[in-house]
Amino acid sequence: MLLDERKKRILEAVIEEYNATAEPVGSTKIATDYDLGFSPATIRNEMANLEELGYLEQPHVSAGRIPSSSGYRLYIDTIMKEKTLTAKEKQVIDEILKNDIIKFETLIKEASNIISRLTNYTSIAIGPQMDNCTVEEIKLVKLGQDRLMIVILADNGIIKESIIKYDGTLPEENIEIFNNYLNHKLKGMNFNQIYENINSYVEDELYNISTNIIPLVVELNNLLIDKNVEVYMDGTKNLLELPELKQENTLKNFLNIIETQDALKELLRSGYDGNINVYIGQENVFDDFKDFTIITYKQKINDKEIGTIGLIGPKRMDYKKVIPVIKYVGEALQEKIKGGGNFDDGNKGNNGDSGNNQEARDTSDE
């Protein structure tokens, strides 16, 4: 049902009260605080009527109202004016994005710290599936006289890359003639179909140059099959701290959520491409989540899937302020992988050690 616009200002004004202080709100509070220019017994029955067509609840018969999803639903739809980023805000965002990232782990990470930080609710992330992307080019950089780095280019721009330790010495001419035969056999092949098919693609050849290949094959075996899709949660305190969370059960699903994130991968995975997704309360198809609402903002790159990005917090939020730090969080991080990092350096930034804080896996000849 379409409201007429006194309806939507009286809605609008419960709905920013509520959000500043958590309590229910009345029509005296509306009349005395918001220049609606309605008399108090008009807010009172216009907050009657909007209750009965689903936008406000009255959680005590004494109290006063609250808006319900559908309320919310109507609010970020059709009355709500989002805020504009200050030129602060937007600096902090693209300091941080535009530093020199090549591992696409930490980059969604250095994203997710972002939304929390400015948001003040709990931030979530989750990188892209790569079963179905193709190999775009494979770089090996040699870092000192034992260590390797492998890294991979994905066709939707994502970077893979890790570093292999090894006992002895590396030839400079082997690491030339695996990386030449690698482009050559895996480019543009699918990593499902690389992984099945491995030792295919690797013939005997290489292994009769040198062993070194052996952990070579092993390391790119398991970024080809990194399946186990991690959440990026940041800033769990902060929802810890607000009133509602102070309820057990809602505590408790908010825990469940955390602990298990099998629902949240799900939802994250879920929604339009290339906009922001919000989801309030009921609207969510788990039990977990009703008391919050979930706002994510899904990547495509070249019609691939590159992450999505959000945040979880109650269905009482500054929606006007945290839907513009998503949005402008996503476009920034999609602008940078579209640079594709610093591929083409390779080891810029590591000064001879792995620059991403990542432990280098012992291996040895064979």
Given for the second form:
2 protein chains.
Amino acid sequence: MLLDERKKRILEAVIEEYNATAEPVGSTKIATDYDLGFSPATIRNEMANLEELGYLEQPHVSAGRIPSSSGYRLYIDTIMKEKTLTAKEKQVIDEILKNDIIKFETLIKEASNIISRLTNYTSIAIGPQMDNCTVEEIKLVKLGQDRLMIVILADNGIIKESIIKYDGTLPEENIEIFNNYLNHKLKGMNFNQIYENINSYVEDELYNISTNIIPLVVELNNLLIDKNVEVYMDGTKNLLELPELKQENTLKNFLNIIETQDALKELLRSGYDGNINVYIGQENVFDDFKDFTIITYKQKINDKEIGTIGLIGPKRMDYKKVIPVIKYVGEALQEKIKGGGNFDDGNKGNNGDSGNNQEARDTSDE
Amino acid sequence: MLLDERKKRILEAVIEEYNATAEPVGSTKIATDYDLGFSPATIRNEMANLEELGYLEQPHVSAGRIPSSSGYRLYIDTIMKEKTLTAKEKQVIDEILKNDIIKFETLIKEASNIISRLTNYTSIAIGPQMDNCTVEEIKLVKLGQDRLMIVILADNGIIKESIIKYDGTLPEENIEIFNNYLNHKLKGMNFNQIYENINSYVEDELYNISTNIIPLVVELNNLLIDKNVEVYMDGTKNLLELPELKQENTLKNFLNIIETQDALKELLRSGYDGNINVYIGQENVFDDFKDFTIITYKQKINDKEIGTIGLIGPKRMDYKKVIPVIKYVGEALQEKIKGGGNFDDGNKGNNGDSGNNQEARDTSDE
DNA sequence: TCTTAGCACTCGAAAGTTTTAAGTGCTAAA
DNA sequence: TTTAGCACTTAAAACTTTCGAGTGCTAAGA
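Could I have the structure of this protein in the form predicted in complex with the DNA, to go alongside the form predicted on its own above?
All chains and molecules follow, beginning with the one already shown.
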């Protein structure tokens, strides 16, 4: 259903007024403050129509209207004009992402932090999913008297490391042997594949050299699976201070979201990559999300998902501002990773998809 | 002021009843449920006395009594009998800490996680303070085509690492040179000392070999200071579900504590080490803490502070249970670190201070 | 035909009132 | 020294009233 211009202007006005006040918006307010050239009565009629079409809702008969999820959806997709970031904002973002640290977890945290600061909502981020990575290199590094650092470089550029201690009977030359052996055996192999069959690949043969290999193999194996992957969040307090969260129920839902994380993880892993994904309220199946909007930007390199950044906020959100922020940070991060990585296929540099201006979504109109 | 036995029993009963219900406790409740052998009227008189002495408080004249901070303090120090952990609980703790991972950050997170699960409060933990550490070893590890991992082993056994990329013009043999040079120059030196004067130690000389050393030196230097040290927390939702947190004000304070973290950091860094520290309500100067109790156990090795674990909960807390839990986990962790570290001074094993049964505190009676 | 002034109506929120019950402190008797 | 008895206090809950924002409908005007 395409709306005529007047309905669009009224929907826009209602959304912007509601965004500012968090109170249901009445016809008189629109008529006096938004200069549309119609009387409250006319606007009243149009608002009744917009409600019938499902774009507005009325909490009760003697209240004003609030935007519905589909109202917001329509607004985002076809009505609003995105603000452009100020030079200063861009500068802040560029500055923070412009350093030599190439540890993806650090980068994603930095990005997340900027997002919550620039938007005043709660930023969310998740690290790489290693399921389908392959091993590019393994390094064993002796540290001090009795510790061994295990480092795995994956084909998506992510580095995993852990430290074990051994009981002092692992001679330097054995480390060398293990190192070579592990690289020889595991290079190019899939993480999952190794994880499920590590013993058949490794243990028997190395056993002969030293039983001290066991904890090493165990820990190496642990590095291959993403147990306890956590969603990184910043600025939770921002949300908690919003009027929406004063409602006991909404607060409970929010706390559930941030503590359980399962649904959030799923959402962060799904969606299109290299583009903005916007999930408004009930567009998410999870009941806890019904009063929130989640915006994500998935990072990909060499066709491997390496993490997602984004934000969670109330449905009443300054989309005009927030979406460009996520876009800019997401693209900057993507550039940074591509430009800085110099990964095995030699595809260095950007591939020019940053002009893409269309929102992705994975739900249908309701 | 020493209390007679009857007052102690009544204070104990009030605290236990209040712990269970979070409601002000009346004289009749105590008389009927706690079998002290006195009528409500007698208990009423004693409660009035206890209030005068500052151990109980009355929200309003027609309500029962609640324990004050000094009431809790007295209870913890001289009245309650600590529960001993069940065999099962001990087993759970031992199991989780019994693995070959020697990365302190991981250990402290595991410990923190157990605490929140066993107590149903919010566990808190902070990693090592590196201020006065010295460098024991530096390793540069080449990864893939263009990345370099910098690893620093400190004299407290803590390992710091980061990854930088370089522009592909750093030949393998130079890495070796840098590695040796850095170890030669910096081994045994104090972190702070290096941080403040890194240029005078390093840059000039290495400059001649390659200007590519610069990002390496910058990042190495970053590793030496604890910027952005974060307090690790687990089970925040546990607290948010308590009736105390239903009060807007208390909720705000809690959110402030977990978001700002500054005060919490200070608290976690202070206190006695190798022993329990209990901070009840106003005993803390920070206003946000006034409705909470914080219990900490500071970890130390070779006279260096290497982190603190603990918990934050409401003043109304099952101290009899919680204190032994923190003690047990704290001691187990301490053992684990000492036993597993095999640090440079050869002081392997435990030094037998785990029988210590006395609570430390750093505030005076009020 | 479209717009709008006018007006009766609805209903939640705020303010005010009454009722209830938990718990106290004091007095006087055991 | 203890306790039964009782008047008193007060927060919380339940109920009632008032207020006002905003609506939808009707009929008149452009």
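In this text, rigid core is short for the largest set of C-alphas that superpose within 1.5 Å between two forms. Source: prediction; values computed, not measured. Positions refer to the first chain, counted from 1.
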- Cα of L239 displaced 2 Å or more between the two forms, core superposed? no
- Flag for G281, CA shift 2 Å or larger between the two forms after aligning core: no
- Item | Exceeds or equals 2 Å, Cα of N197 between the two forms, core fit | yes
